[in-house]
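Just the one chain here, the form predicted on its own, laid out as structure tokens.
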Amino acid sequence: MSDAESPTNPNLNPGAQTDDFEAVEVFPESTDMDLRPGADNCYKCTACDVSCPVAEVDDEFPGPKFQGPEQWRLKRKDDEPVDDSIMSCSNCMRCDDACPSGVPLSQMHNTARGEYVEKEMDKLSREYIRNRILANYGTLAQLGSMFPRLTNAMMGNSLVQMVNEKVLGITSERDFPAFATQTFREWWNERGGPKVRSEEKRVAYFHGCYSNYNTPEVGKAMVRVFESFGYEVVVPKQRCSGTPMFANGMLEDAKRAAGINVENFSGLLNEGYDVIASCTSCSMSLRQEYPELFDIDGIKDVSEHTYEALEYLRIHENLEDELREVSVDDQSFAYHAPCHARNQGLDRQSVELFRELDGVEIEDVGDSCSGISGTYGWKEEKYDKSMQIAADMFDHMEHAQGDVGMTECPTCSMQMEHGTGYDIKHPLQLLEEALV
């Protein structure tokens, strides 16, 4: 029996330690949480490993395994510095879901990532300065939408594509993801806000960057769509969930965002609001990577009210009975869905919903990951394993009957355009078309 299995004994005094247990902070400074319970219930089965899509197609990237309980055992014993292969972890988080034993395998990612940035990475190279401007990415778009189509001629570029490449290490294969030239945010506060009011149904819409930046069509439908339904939605100030921040070992930056979008989000939920995401990373972030990564006040309580919206509106709508009802254009999509989707449960849920939707083919292209896993895909030496391991998405979109894409995620939508020259849709925008 593990020590985190071992029964307590009711006549200690609460602050005890008994001998066989002894809590040690594994990365001081950056979390106050013992990790030697999730270490100890791994036996080392290796299903995170076989799970991971970065070990398939890099021999030299020794796993989640390694990544979590082992090398949390070297520092236990040793103080070994984190390895550095750490940062070729993509975070897409499958090692959680493959786990029997319940191993806080992403936890232990994203916290020894954060302490190799903090206290390995050289603060001057081309790859720290590099991550931190894709880690930032809520900064950098919130400068280009000043000036949109400016922005977007210049970032579409073969020059500037070339030099940021050469420079900063961000891949030219990729079509930088244009800017829309109303965001999300002008687009609410021309419309004036809210036009639903309800004191029984409420919900705080949170965008995240790229809904807001670069696709407002997605914001903008699922407003419609909950709105149709009798939502009063608000949309609070935000920051970016933190997603590409994780990934990148930029906890303090994390850190900052995710305490401004806990004070923001908190405050509704005694008001009878719960929080609403369409992008399943944003969803994963605030429901998991906040509670597992930082004590801030009101961070449990926004992660127990946080959704997905899709999942949402199956929860409290009978969505599937209204979808009987309509009808929209003949139409077929491949579907994909995203890891972060897998990982909250919602793998299925639009190919269950949309096959009720006359008019509608759609097929699931398996359960292989996208590969670009936000930022790691725009990174130059990450780009042709990005590749690699989308290869069967890929295989399996060009061979399904639909020649339409659909997922949740924004970074899954650009690989799949970026691999099959497929037009992408999101299920809020399909759902819009035949509920408003």
Second form
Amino acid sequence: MSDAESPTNPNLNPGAQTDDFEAVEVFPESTDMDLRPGADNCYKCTACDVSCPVAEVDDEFPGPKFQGPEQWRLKRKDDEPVDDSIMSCSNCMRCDDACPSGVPLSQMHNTARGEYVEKEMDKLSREYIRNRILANYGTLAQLGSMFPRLTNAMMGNSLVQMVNEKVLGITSERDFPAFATQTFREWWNERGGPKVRSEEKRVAYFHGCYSNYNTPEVGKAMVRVFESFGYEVVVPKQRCSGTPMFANGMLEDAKRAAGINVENFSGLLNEGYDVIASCTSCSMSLRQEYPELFDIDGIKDVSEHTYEALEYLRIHENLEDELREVSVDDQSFAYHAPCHARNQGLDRQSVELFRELDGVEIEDVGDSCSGISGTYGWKEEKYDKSMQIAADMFDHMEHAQGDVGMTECPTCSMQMEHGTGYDIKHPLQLLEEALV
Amino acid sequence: MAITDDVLVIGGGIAACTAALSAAETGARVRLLAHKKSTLRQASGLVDVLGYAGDEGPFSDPYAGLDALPEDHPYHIVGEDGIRDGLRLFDEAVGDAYQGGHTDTNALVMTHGGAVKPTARYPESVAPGLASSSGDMLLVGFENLTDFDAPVAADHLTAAGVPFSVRGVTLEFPKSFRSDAKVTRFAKALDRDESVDGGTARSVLADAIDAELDGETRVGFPAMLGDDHDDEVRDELADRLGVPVFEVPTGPPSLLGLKLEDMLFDALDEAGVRISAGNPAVDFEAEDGRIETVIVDQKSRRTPYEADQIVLATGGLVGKGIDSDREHITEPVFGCHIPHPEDRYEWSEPEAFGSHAFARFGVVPDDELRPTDEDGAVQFENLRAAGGVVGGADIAREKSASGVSLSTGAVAGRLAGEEATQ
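What would the structure be for the form predicted together with its partner chain, given that what you showed me was the form predicted on its own?
Complete assembly follows, chain above in first position.
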């Protein structure tokens, strides 16, 4: 986590009783986040700018260093408005990983974007409405999946796609992800919830929107794999993790969703449950963005108990040995690590694990960004940039031995499929094939 | 359960990569545990072994200077064999991309400021620009690349007394970018040979330089001549100009450093080293003087990693392997002992380039590179240190940073690997 402060709780005054030192209040007391300590760490080495996939293709984008520490300093002096280029940041969070100095770049970007949207953006503008719709994909998906076949037919209709592009600014170049005929939650209820009960081994599944509405097979794989290891799996009610909301500066929406998620999951922690996510952006959000941006009861606890599914098994089970003893039908994968997996240190685990699995060839296609970054690549004006960013990844995938793609991130997988025509699997699906 | 390996190397720079490669050679199962992207991105990409010691130097033979180093210098622990082993691992890892391995002699490479420094290994693209080889030189800088001022660098080089003439010119890059464009943007334009007014990036650039050439027999650029297709870019420019072209290592973010980082990580992959990057090691659990578990802060959650042997290669003050506040110098992961004067005014000298005490701060290794405590006893039986976290070397003054990292990495990695596979 960053050196910067999380939102301060006004009731706390840390350190006040511990020594005689009397601190002088330099800045007025505030319940806002104080990013100054983090900003001061920036020594302008531009390592962040060099790692920014957007800056690489967009000459107009001033880069993470400007968006973060420089903008923060400008703002402290006068009440400067947030620069509108902040909306071009795709929230891939690569700058966090590149910074040698612990500057909380993505936290600054999220904060700045939230302020920009709140103060500068016309709430009746096409861009705002479009972004709001994209950011609230979960709500959209909920409606869409009520009549999945109808929605799928409609969204695949070229006329509808043209209207989407002209009226809303959602690119017509992409095919809308198909809604599953049965959502994960419907399947879960139909099967009657958990099949395994355990006092010791318990996980609460954060499925997120995508594996619920679009790829329930990933959620099912997650349940079956964990149950095969003797885990009791529960699936609490949940909202969107907030990732698309952060990326679009819809911090109020994100806070509402976070509040519900934290409330529904934090109670389970006392009963011995850990939180598991199958989407690396969801786990990133719960782990890092929630405590960085919001002050909600229990938020830190949830953050500290959240794991990505494969990561959890690696830590708590002897997954390597299990995989060494089994085999699957011959198959060959081109694996792409999502940026948000990279930021959690999970970018190598699938390759590392499946290399040991008999029948599987797996190759890491390198550290290029997929460029779609959730809702970013769905925006009409960003589509071309998103494809330019992805060019390296497409190239590496085509040169890789594998003819099936693999990734943990739903939108990376959309982009991989869009650019190469490959089928894309989630690591949990391969794990299910191997172990269940 | 924890994630378990034979050898766990903590760090992501030259020392850590070398230690991991060295340990992997023993047959051990090795994991590299890196936090952020390494400081290689800020480094020149040059590999120095020893240029100066005390008042002596520059050395043309780095090994000849070993005797002039202070007693507590890490080179005295690893010896000439350790240095040679580190260089061997490096040469194997980077292959043809680096030169200098054919000789024990230091090469004199120019820096972007126009100074000359003795170095043991240098990227292939730097080779034609060695100050130790002859041929008049034209240096080319660009308006937008403010890190390299070609006329100033040329003047400095001339003042340093090189036996050839040097001239610097500042040109417009054929394609105009924003005024603070990143060096990678220039590199990509040349990589892709993007179309520009009057042709393509490479051809228009070559034409502009050709018009400037006045009998010089080599042309130098800041390190920006392509990224993925750098050989192609250099070959084409040299071909069009009829003289060799070379790159001058630059400051951060350094393309040569970035490329070196990629090469080392590819070599790790090839050697079967497992890599976990993105999160810092913050804590540990020990029993009976042995480290049992290293705790990694995975976004505020603690993940355990187990290994039989540990190599600490987290870097020095810049790499954050050594931490400081106004009273203390500490090693933040294992709390290893780092001797330092109590009065912090004794940590540094008044002169900027003086012989600062802080430059030599670091853990005190025993003859197996195991950090020792105040009484000289080994702190943890299965912990070794390598690179910038090891005290005793003044790498900036000695021009020994990479050599210290390579040699201590090679020795610590080998000892750890042998111990773990016994």
